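Next up: a single chain in structure tokens, the form predicted alone.
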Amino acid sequence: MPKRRTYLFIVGGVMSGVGKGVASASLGALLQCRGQRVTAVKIDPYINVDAGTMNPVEHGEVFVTYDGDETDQDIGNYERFLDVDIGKVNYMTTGRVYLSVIERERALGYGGKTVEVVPHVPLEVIGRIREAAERADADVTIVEIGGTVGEYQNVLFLEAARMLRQQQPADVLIGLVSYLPIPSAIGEMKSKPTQFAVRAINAVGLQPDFIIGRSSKPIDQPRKEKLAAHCGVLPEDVISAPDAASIYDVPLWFEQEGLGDRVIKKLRLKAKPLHKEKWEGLVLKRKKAVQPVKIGIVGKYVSTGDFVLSDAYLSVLEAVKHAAWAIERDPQITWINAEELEKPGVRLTAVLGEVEGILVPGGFGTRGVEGKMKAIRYAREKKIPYLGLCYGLQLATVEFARNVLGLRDAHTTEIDPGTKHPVIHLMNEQEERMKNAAYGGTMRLGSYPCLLAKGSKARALYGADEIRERHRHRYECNPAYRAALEERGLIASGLSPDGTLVEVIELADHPFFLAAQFHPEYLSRPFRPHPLFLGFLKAAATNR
């Protein structure tokens, strides 16, 4: 007899950004606790077929899978939350459902029919999900479905909710994260928003199970039955999601209001005990953690407009947190725009002097890029802990060229196809394919294995002599300079096997300076901190 799966659809009302991503997490990590087999999907509405194209200022960042997706950053979250490796199945956009029902439909795979928005948009929608909860082999699993109900790019999606609840009813609840504003010249948190939310996931043929009410203060008992009464739930179906101090602190805030028992109840799911101790534990190390050490992040989507982003760089500073509260410190980070740092008359100091450690993360294009080096030499002769990610590793070979083997016209061919130096250059598959203007999908992207040279540092930090990290990018550092930059001592300590691709670079002296071609970040759990970044905020906190 098949394994019964259930599915759990969160959508979201009045505006996007309200934290849907986090509230799928951590309504998983309760299931989790409860003993549950639980997956999480995403579904993003724009017709991009993945994340890889979007600008990060617009979208935030692009979180890779281990089998080489370039996926929302809520994907970063239930990895973080759940503890599990994700993979492309478990993600799909408006763009990516179209492109395979098409591709299906011109070789004859719908057998000649009429293919139809509806029935066979939706259909392809259930037959993704059904996919990633068998290869998953899930007994809950979560379907976060982007933006706003009332929104004309997620009625396909909402339909593929409505017809699987139609051919499983007992097997499907749908969750609304709505959004509750206190306005400040009145003073009173108000449900009506939310009430039109409803009335508008009803006008597609759906009804919540639950709403989880976010807002700037908890949700008291008299706005929890006037939304009960107008949105046909139970008061004990209204879960109050006030802002919280870390999102770490979200699961236990709905273990308080109830939610995973209500959940389990109404999927009839078996009752099983109840383990959150480790979340307590999180909890309890992040307010210990009253100590602080300075992390100056230098990117160049820190900014839009007259507002700080630090979504571009979300796995980043989830990483950061991890470790600084592994060796119970408080992460203090600073955002500094890498195109400041270029203006005339910038005094480095001014703007670098009070952090403890210097991070540059991954990147691309001539935007910043001279700002990004000026902090990264600052970090080597200052004696500054330094890690670079990506295009961190690349702009400190750059940098290492220049300043100290004295190529002063070294760069990568990214910014300067003719550089006399090209110590970065572009991988020699990406060639043909960077002719064909073939962008979308088509990097070094996922998993791969990396060898560690035995006596270096990141050797030490792993400790291991062969890991595997996840990739984005399209360029590397040249083979024919790596003697060089070595026997000045930068020292190349993380291999390909094949010996070809420089993974790590670092230098044996300075008090922690490494850089990775991959993205470590990508790995960072709130239960088990990187390494590389365990060193890192180890060697900041003991940095003054």
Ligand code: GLN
Contents of the next structure:
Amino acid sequence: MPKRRTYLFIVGGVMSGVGKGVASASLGALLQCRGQRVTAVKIDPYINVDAGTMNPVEHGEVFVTYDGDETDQDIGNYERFLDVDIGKVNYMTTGRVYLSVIERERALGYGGKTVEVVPHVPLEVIGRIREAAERADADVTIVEIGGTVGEYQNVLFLEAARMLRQQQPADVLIGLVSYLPIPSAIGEMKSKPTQFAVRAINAVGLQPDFIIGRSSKPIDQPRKEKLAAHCGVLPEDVISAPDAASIYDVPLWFEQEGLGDRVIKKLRLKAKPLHKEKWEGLVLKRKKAVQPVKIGIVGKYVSTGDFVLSDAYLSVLEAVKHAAWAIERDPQITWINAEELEKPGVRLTAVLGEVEGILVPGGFGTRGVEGKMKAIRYAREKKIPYLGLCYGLQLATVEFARNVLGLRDAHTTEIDPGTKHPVIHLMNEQEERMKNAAYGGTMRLGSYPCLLAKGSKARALYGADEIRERHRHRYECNPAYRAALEERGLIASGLSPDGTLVEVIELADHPFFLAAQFHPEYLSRPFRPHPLFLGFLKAAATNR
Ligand code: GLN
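For comparison with the form predicted alone, provide the form predicted together with the named molecule.
Starting with the chain above, the whole complex follows.
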């Protein structure tokens, strides 16, 4: 008999941005603690086929999977919480779903039938969800539907949930993550918006099985009962989810609220003994980390209007936290807008004087590039630990070529296509794509092997001579300059197996100056900090 697959849809009510992703991931973690095999699917309702073409300030980080998909940051949350690799099949957008339906129709895949929005689009969605479940051999597949109920955009995905529930009534649950405001003038937690959200779900033929109520404070018993009465759930199925000090506290909060057992019971899953020790250990570790370590992250996607956002660098931030907690330090991050460093008369010591480590994450385009290079030069000359990620490697190379090799007009051709010294240039196969404006999904994406040089810092940190890391870039180090750079001390310590592509660079004569062409932040886990981040944080913590 084929294995039973169950599905848990998570939908949002009232407003977005209240942590549906973390709630989904935390619930998955609790089920794992009970011996269930879990995977998670993210559905984004926009037309973009993937997240790769979207501005990170608007959409947040682009998370790259091992198999080269450019996805939503929630996939990163799933990987970090569930500690499993999540691939392309687990991510879909409206655009991606429609594209495959239309392509199948063009290939006569519907055998002459009229292809209709309903049922063919929801059926495509269900097919993808089932495939994700099969590939992961999952007992439970968590499916997070982006946006909020009542929006026009996600109706077809809710219809998919309804149809799947109709096909397998005993195997599908619906969880609503909703927001309960406490308006300051009223001073009371209000449940009405959530009641309306439930009405909106009811209108598409669904009834939530439980409600996770996000708020700044815990939900008290009277309000649990009120919500239960108005929303058609039991009081014990109203889960209180107040703002947490750390996202990694959420699984144990849910556990305390009894959510794990409720879901097991509702899905009639075979309960195995509960093992939540690893989450308890993580919470303890974070609480023990009180001594600060100060890290400056120099980027350009850090603010919009009057608000500072860190979502564009979510995995980087998480990777710093994981590594800091591992050495019992409390990471204190200063977000530095690279453009600020470019302003005339800016004193670098005033901005960077306090930080113990400088990190330049990935990026694209001209804005802030000179500021980033100023920060890199400062780190190199003042011997402050430096970690460069992708663009952070390319710009470290340009900075070194300019200021150490004396190639004044060295640049990346991404910014200056006519530079006399293209130390960073476009990979061959990329030239053609750029000419044809084929931008979507055409970067060097996903997991690639890399060989680490004997005696290098990179090899010592990884404790391995061959590694695999995830990439997302078009440009590369130009081999024509490698010998000159190495002669002056900028070593290519990681190379592609054929020796052509530079994947890691480092300075020997520096406490810690290392940069990667790949994105190590995607592989960092709370239970397994990434070796490069660990090395960087250790260096920062002991630097002064
Ligand atoms: N813009 C650079 C490139 O395309 C770096 C990309 C990145 O930092 N992810 O190669």
